[in-house]
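Next up: just one chain, as C-alpha cells, the form predicted alone.
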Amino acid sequence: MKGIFVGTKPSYKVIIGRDAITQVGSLIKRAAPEVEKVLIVSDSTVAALYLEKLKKSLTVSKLETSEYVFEAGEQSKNIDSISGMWGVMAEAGFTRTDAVVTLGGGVATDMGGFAAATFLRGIKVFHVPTSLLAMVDAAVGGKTGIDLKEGKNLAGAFWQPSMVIEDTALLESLPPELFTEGMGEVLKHAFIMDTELFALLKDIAESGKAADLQKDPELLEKLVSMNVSDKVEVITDDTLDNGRRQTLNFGHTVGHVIERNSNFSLAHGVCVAKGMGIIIDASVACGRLDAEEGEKMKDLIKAFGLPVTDDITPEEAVSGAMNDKKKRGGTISVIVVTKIGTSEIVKMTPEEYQEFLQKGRTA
C-alpha cells in the first residue's frame, strides 16, 4: 500500500492500495490508539456491499461499532441525517476520544465529516471512500457539509480527517456510470494543474483503454495516486479555500447550479463536466483560452463519456451562483483555465459573469 502525506494542520496520511478495507481497524488503532468506539456512516447501497467487511476489520481490532445507514442519494444530505448521526453517538455514549468512520462516496464523506466536526465540538473522522469521485476529491481536504434548499454544501465545516484509506479494488465493481462520474474530477485536475495527468488521460483515450479502465488495477492505482497528490499539493498551500484551493472549483460554479436545478437527479461529476464545457466555451470566446486548447479539453471530456453542454441560461447560472459559497461579497470567483495545466481565479461581478457566459453561448 502507498501512503501520501498531507501536510495540513493536523496532518494525516492517505493510504492507497488494493484490499485496504481489510486493514482499516489496524490502521485506525495505529493512528489513534485511544479510539474505542466508532460510528460507521454509510448509504444503503454501499452498506449492502461492504459494511460487513468493514465491521469485521474494526471488530478484529477490538473497536466497538455503531452504524448510521442513510438512503443512498444527494437527497439525504441534510440536517436530519446529521441529527440522526448525533443521536446514535449520544445514545452509544461516545466521548471525544471516539471517532466516525465514513464508508461510501462524497455524500457519506461530507456528512460523516460534518457530524464528526460538530459532535462534542469535534471528534476524529476516518474516511473509507468507495467511489472514484470520493477517492480523488471528496475524502481528501477536510471539506464537510450538507445541502440546503437554497444551494449545495451551504452548511458545513473544515474538519481534516485523521486518515483516508482508499481501497482501489472497490472501483472495479463500481457501477460504470458512477465510475464515469468520478472522471469529471480527474479531468479537472488535469486541466487546472497537471499536464502529465492530461497526457496520461489522452493516451488512455486514444489507445481505446478508457472503456476498460476499471479492470486495470495498476492503472487505477496510478490514476488515484496522481489525483490525490494533485489535491494534496493544493490544499496544503491553502487549507481554508481562500486562495489557490479555489482553482479546484473549475466547472463547479456552473455545475452546482445545474445539479441543484435538476433536484440532484444529475450526478455531481456529470454536472462538473457540463460546467467545465461551458466555462471552456466562454473562455475561448473571450480570448482567455486558445480555441485549439479548448477543443482538446472538450474532446477529452467526451472521450470519457461525459457531456460538455447544458441548456442552462446565463441568467440562471448567475442567479444560482449568487447563492453559492463561491460568491465573495459582491463578486463571483470564476476559475478559468488559460492553457492546459494552468488556471487562475477571476473575480467577476454578476453582470460581468453573465456577459462572460453569454459570449460562450453565442460563439
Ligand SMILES: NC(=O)c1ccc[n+]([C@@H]2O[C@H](COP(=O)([O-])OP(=O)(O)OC[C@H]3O[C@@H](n4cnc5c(N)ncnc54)[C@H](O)[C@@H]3O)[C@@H](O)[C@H]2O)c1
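Now that you have shown the form predicted alone, what about the form predicted together with this ligand?
Partners and other molecules have been left off, which leaves just the chain.
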C-alpha cells in the first residue's frame, strides 16, 4: 500500500492499495482514536456490493456504525439526502468527535463530505472512493457539496477529509463505461503536468493492456497513485493562490458547455475528452502546440475509448463559457497544453476565444 501526504490545512493522507477496504477501521482508529461512532454514507449500488465488507472492518475496530444509503445517481445529490444524514446522526447521538465514512463515487464523497462539514458545525470525514473518478479527483481536494435545481454543485463547503482510503480492487465492478469516463481525468493529468504518466498510459495502450486495465489492481495502484500525486501537487501548490488549480480545468471549459447542452445525457469524462480534443486542435492551429504532440495526445485519448471531437460551434462554446462560473471577469481562462506535460493559463477575451476555436475547426 502507498501513502500520499496532502499538505493542506489540515493535512491528511491518501492510502492506496488492493484490499485497503479491510483496513478502514484500523486506519481510522490510528488517525483519530477519539472516534466512536461513524455514519456510513453510500449509494444503493455500491452498498449492495461493499457495505458489509466495510462494516466488518469498522466493527472489528470497535466502531459503532449507522448507515445512510441513497439511491445511486446524481439525482440524489440534493439537500433531502443531506437532511437524512443529519437526522440519522442526531438520532444516534453523534458528538463532535464522531465521524462520517463515505463509500461510493463522487456523489457519495461530495455529499458525505458536506454532511460532515455541517453537522455540529463540522465533524471528521473519511472517504473510501469506489469509482475511478472519485479516486483520482472527487475524494481528494476537499470540495464538497450538492446540486440545486438551479444548477450543479451550487451549495457546498471546503472540508478536507481526515484520510482517504482507496482500494483499487473495487474498480473491477465499476461499469466499463464509467471506468472509461474516469480515464478522461487521468489523461488530463498526464497532458497538463505528468510526462511519466503519459509514458505509462502510452505503454498500456500500445501493449494492448488498456482493455484489461480495470481488472489489474496492481497496475491500477500505480496509475491511481500517480494521479492522486498530481492532483495533490496542484492543490497544495495553489495555497499561494497562483491559480495553478485552474490547470485542472483543461478540456473542461468547452466540456462543461457540451455537457450542459446535452442536458447531462453525455457523461462528464466524455465531454472533457471532447473538450480536450477541441482545445488541442485549436492550440495546434494557432501555433501554441506542435502538431505531432497534438496527434499523440488525441491518439491516446482514442486508445482509451474516448472521443476527441464534437459538433459544438465556437459561438456556442463562447456563450456557454460566459455563463460558466469558471469565467473571471470579462475574460475566459483557457488552459492550453503547450507540450505534453506542460500547461499554461491563457486569458482570452470572448472574441479571442472564439477566433481560437474557429481556427481549430477550420484547420
